[in-house]
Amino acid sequence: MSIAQAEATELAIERPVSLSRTALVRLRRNPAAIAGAVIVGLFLLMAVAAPLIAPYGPNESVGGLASTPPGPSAQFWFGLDEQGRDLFSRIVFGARLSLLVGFVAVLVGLSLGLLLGALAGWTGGRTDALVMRSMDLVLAIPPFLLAVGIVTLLGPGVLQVMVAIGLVTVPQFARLLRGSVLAQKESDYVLAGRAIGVPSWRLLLSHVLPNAIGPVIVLATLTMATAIIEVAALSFIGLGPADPSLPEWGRMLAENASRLQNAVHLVLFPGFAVVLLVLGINLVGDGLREALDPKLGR
């Protein structure tokens, strides 16, 4: 055995652990992140297995019309609405729409934001100035008002809401990724890659983006929670999905806002569903932020 092998054996030199594996270990040790993952997982289960979980259809009338809808009971856990529909079933099916709209909206914003942020940070110069000034112009408008304007222009509907919320989130992703790309751009591995003739596009796609995208993933998680709130808010003011029969939580709140005195369950349970889902997503996002931040490794 050589001297080098003996020293390696004595010091028990270990292979470097990847960032993803280290982040996963930190997530497992974070009780808040685990709690958030459990909450989000339950809502995902509700969305996927809604026909199996819900005892009735979302638009099935099981109690008849009633001026004062009955509250929770052993048969109807969350009570009935004014049309005799089971509120628990509608909330379970509503998880599908809320998660779908939130996911697609973040996907739209993330895709455009990654493209613009990578282009601005890597290219620099006039391209960087043009892209960033455009993003500053969009950020000058309050996000919710901008979403209202886009939905008003496109018309109410599920697809329009997804596009509107997605476009509103583009500047956040673009600015964050641009900053991360600029931080990685002058790293030693980038300079070494350029010195040996690695194409610029390959450096960006294969090396810079994987190292710069960590904060963007965290932002995407937190933005999904904001998107779900904005979907509910748009539905509350009448700019949500055009089909009134869709079991959307924000529409439930809007339709029953005047029934707080005699049927508070019609507002309480949909509002609680929104709060609980957003809380779970925020806990997961905070856990990801701590797991992916090397400064918080301890």
Second form
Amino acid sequence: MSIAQAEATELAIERPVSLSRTALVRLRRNPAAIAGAVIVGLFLLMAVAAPLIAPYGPNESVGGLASTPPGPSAQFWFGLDEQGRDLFSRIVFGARLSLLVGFVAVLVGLSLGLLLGALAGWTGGRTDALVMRSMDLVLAIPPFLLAVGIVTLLGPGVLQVMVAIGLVTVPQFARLLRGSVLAQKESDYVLAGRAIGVPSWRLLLSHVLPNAIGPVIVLATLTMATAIIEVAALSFIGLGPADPSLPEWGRMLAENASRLQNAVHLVLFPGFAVVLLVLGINLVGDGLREALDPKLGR
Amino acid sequence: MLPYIARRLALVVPVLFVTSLVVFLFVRALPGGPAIALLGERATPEAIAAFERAQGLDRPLYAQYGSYLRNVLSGDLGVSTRSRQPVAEELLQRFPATVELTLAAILIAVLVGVPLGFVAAKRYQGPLDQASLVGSLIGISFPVFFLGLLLKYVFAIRLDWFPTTGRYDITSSLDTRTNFLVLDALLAGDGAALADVLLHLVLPAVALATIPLAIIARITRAATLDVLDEDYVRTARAKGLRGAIVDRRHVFANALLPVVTVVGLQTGLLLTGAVLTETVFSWNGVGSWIVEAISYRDYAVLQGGILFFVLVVVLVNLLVDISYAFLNPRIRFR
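With the form predicted alone in hand, show me what the form predicted together with its partner chain looks like.
Full complex below, order starting with the chain above.
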């Protein structure tokens, strides 16, 4: 039996199973998604167990001040920075910050976007027009510039940065969910629900939303990846979290951008930490997208 | 077609008007102000008041906006509080740098991304397809400024193939008339200067092109896969057309439409990326100008720079919409 045939029989057997269940099965068969999950898992572990994994504290000076910080060695895996702090330890602790920022930013964008999108799609009419036109206006501004603007307004704290990056993503979530809700609204099960007198809010919450949520999950994952890059980018132009003791990857990169000549490890390690984490999240998101696509039953 | 374009162009005016108002208010809502940013935290209240009077910043907001709007309409974007240069003049100096950089990046992204996506779709699920998928994911996972630094380190510092910063060798005698340096070098017929300008352009353009390239490759692949499934492609094959002709006339031509949309949508992303790329490569464009203006609360520069960015995004989207008609005769404008 060829692989295609095997898959066909398997799918035939799984037919009555829910989409989320098939999605999980498909996800487990996708090596790229598994690789992504492993990467994200390792970073999560790093974040949770940072004090156990990092040999030194994030702000502990172990090497003294140096104008040319020493590179990687057996004792200090990633080398030291100009203040004699262990770079490996700082990157391990930095995972906490990056994951937190990504998570909270998505939470902000997702919750506001869901609210506005569901409102617009479900009520329709003028509310819909009003909400969506204002979302279009926001979408016309390049997102990073918008984030820059909001951070300059709110001030440079970790929370402000997370909120700024989250707010920028609201229109995307709102648009996506509005589209899904509109599509679901006219479906037979909603009509049936209305016919037997299910209250409108309950139809929305327990029938329409769960059916519209698949693409939203995918967008949330991919948005988290973008959010992590954007925090680093904000730090890079000097608008990131202001506290200089925070081991923020983007800031570590920015502070040492002029040291490419003599201490390139200070740029390479934080930079690749961002790339690896973002890649992991993107791999998972991409796998999710394929797994949740009902058209891909073939 | 013409009425459609006219109507779309007429819509640009209110959009710019609203944007100018939003940017105007936003810039003034920023904590601190040009007086403190320029005179320092310890400036006396008298000095600040004098500065604000001189700059007209003590007048009510609506009056400030009114005169700002009048000036803008007559082509006067105000004077930078920091450099004391007219913003319009500096914008004319700087925007060619940003346009040159973004155009080069789009060119790279399209010239590499479209064929890559097309070939990947033709070899669906083959090794090349898989490699391009993973490659594009890696591409969009790189922060543009880190990629810039990385390219700079490897190709400029280590290998010394390219210059590290700037737009051209300042010791050269290039006449920077239009400030589109590639054009200037061509106009002067100066081969050495052209080579120098292009060498300076390579690294920033490649850094800026990477993410759009990855996205364009993915969209082209998806669009081509969709078209390959169409009945008319099967018909074309069935009636015995050569594969290359089917690919070119039936598949590629139809797969191009979503690609054009995405190229248009990338403009915002490119301008954003330009802000960061220009900072990494000390490229004197509008992006790095805006970043500097933020810390100096340079109202006029911020207003002018952001308005310029929005204008570019709006116009590019208009061009994209118009280009649909040429690419797809099925679309008719009313």
